[in-house]
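The form predicted on its own is given below as one chain in structure tokens.
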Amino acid sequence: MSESVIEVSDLTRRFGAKTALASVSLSMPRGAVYGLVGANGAGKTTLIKHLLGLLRAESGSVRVFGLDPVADPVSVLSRIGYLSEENDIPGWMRVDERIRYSRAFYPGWDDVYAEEPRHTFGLDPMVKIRNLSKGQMARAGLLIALAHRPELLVLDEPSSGLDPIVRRDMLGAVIRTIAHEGRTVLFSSHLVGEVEQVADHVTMISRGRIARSAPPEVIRESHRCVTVRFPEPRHRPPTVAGVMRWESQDQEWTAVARGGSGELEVAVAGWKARIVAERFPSLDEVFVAHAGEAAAPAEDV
């Protein structure tokens, strides 16, 4: 466990006037389930594509399995396992087609290893890869992810606009095949409640910049939800030292406040208010608070 698999030191990048990562530095030991988590455009992938060796550091470094996967990509890629939102399986093969093709890519690829997903997902071995539902599609490929026995498996969006049942097999599949065996996942969303499912740790990143990076419980119990109901209706909140963010109903105002709510507690007397609700925040209303904007929620599953 205190092996790092991933070591990103003060990475930033740079797409013309746009800042795409911004001073960007996390640690990633050995056999746990990372989310990583922001809106679409916060960076998610780009810092992927760095891991990746897709893209080279413009300042800062990148290790992965201490390696620099720019400079040693053999090393480094034929140790992970990748799935992406933009499903690349040529739609000519079939199932089974694209499994013998992979396989030659890894000498550690296990056919019996591989058949267990294959037999759990329903995938027909003799369908053409162009006739697989998008749900389908997604269990191909993650499928192809893991029977090589990956080190670390990243997940960069991999069940955007997927209906709830595959999301939930998707992601049952991860924590059974991965997890659980000691292995590292990075599974990077936007759908805040599905990564809350699954990691063991989160990271909150908001344009370019990391805004929270701790176990989900961490980051919740450090915040509180609390509703202050006001002797009559408000226009706009009070300033509060520690309160992130308001949202108003009429005469009640519910603030995210970090730490405890004890300087909100002295405010609301002075104000003849009156704390009728407090509460720990869920991850998304800590991540909306934190960079001002919403991650979709996930459905239930």
The other form holds:
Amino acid sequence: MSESVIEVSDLTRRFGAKTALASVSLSMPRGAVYGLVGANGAGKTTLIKHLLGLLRAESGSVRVFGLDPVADPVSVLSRIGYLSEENDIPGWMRVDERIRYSRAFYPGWDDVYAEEPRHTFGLDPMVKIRNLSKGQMARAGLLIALAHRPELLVLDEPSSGLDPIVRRDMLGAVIRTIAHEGRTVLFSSHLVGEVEQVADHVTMISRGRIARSAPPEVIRESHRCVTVRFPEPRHRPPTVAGVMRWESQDQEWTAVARGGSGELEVAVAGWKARIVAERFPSLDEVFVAHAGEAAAPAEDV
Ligand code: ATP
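Switching conditions: you have the form predicted on its own, so give me the form predicted together with ligand ATP.
Every chain and every other molecule in the complex is listed next, the one we just looked at coming first.
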């Protein structure tokens, strides 16, 4: 099935003078795991809020299951499982009360299916939410998001501040969900490695813009990581078309470049330098390069 679950077209959103999303377009066909990766403040939550109908598109359009989530929230939200970073479950409720409360909203709620993660996560039904540890609280949120067998599971920074064991549960649950044919997962995180483990497709968002959107191996293999040894130490990197980021090690500088290393090879010959290593970058290196972090001021040679 190639029908898109999420279709965002030319979406722009400003908060006062701040542009949180700039002309974002995305198409997410059914039945895959999509990773949305961006640094803090990149625009991930703002995008997700549009998908949930919590924000109206200022310009551009948002469709989920072919519907406008603002105009038709019941039809859209009843088919989505959502877990936010805040995981705002009322503290006074017991785990079993919280489960009953959510079950009332969803005709598709599956008691047997819900019992499995409750058991796996070791969640005591009689414990009040406020008395759960941070990890157990996140697990409770995940159980609620999963148990009505949503067609689309949206996890917004689900593992931030959690320990690796809880994160592993989260990822396990994601994989289990997609195992059910035709279900789609949107998983937002600033942890590139975590997204890379589970996502079929990675969308990198940087300062409100989509920097790259493709399967992780396609993103990696469309970049090169090239280490150049200069005849003498240099303090600032040269400017070369296609190079997004340089990192220095005295006489050796490592570039992350878009596409191949052709431009760099030509430049290296001119500098009387030589290429000492060349490989595909990690997804994290590509992400950091796109985010433009630690970009050194350029100097022409
Ligand atoms: P984080 O990982 O920190 O949650 P994010 O990628 O989810 O980041 P957003 O929360 O979408 O980022 O924020 C994008 C930008 O828009 C940020 O600069 C943020 O300060 C700004 N922003 C978001 N919501 C509002 C709001 N209601 N009012 C003003 N500015 C906002």
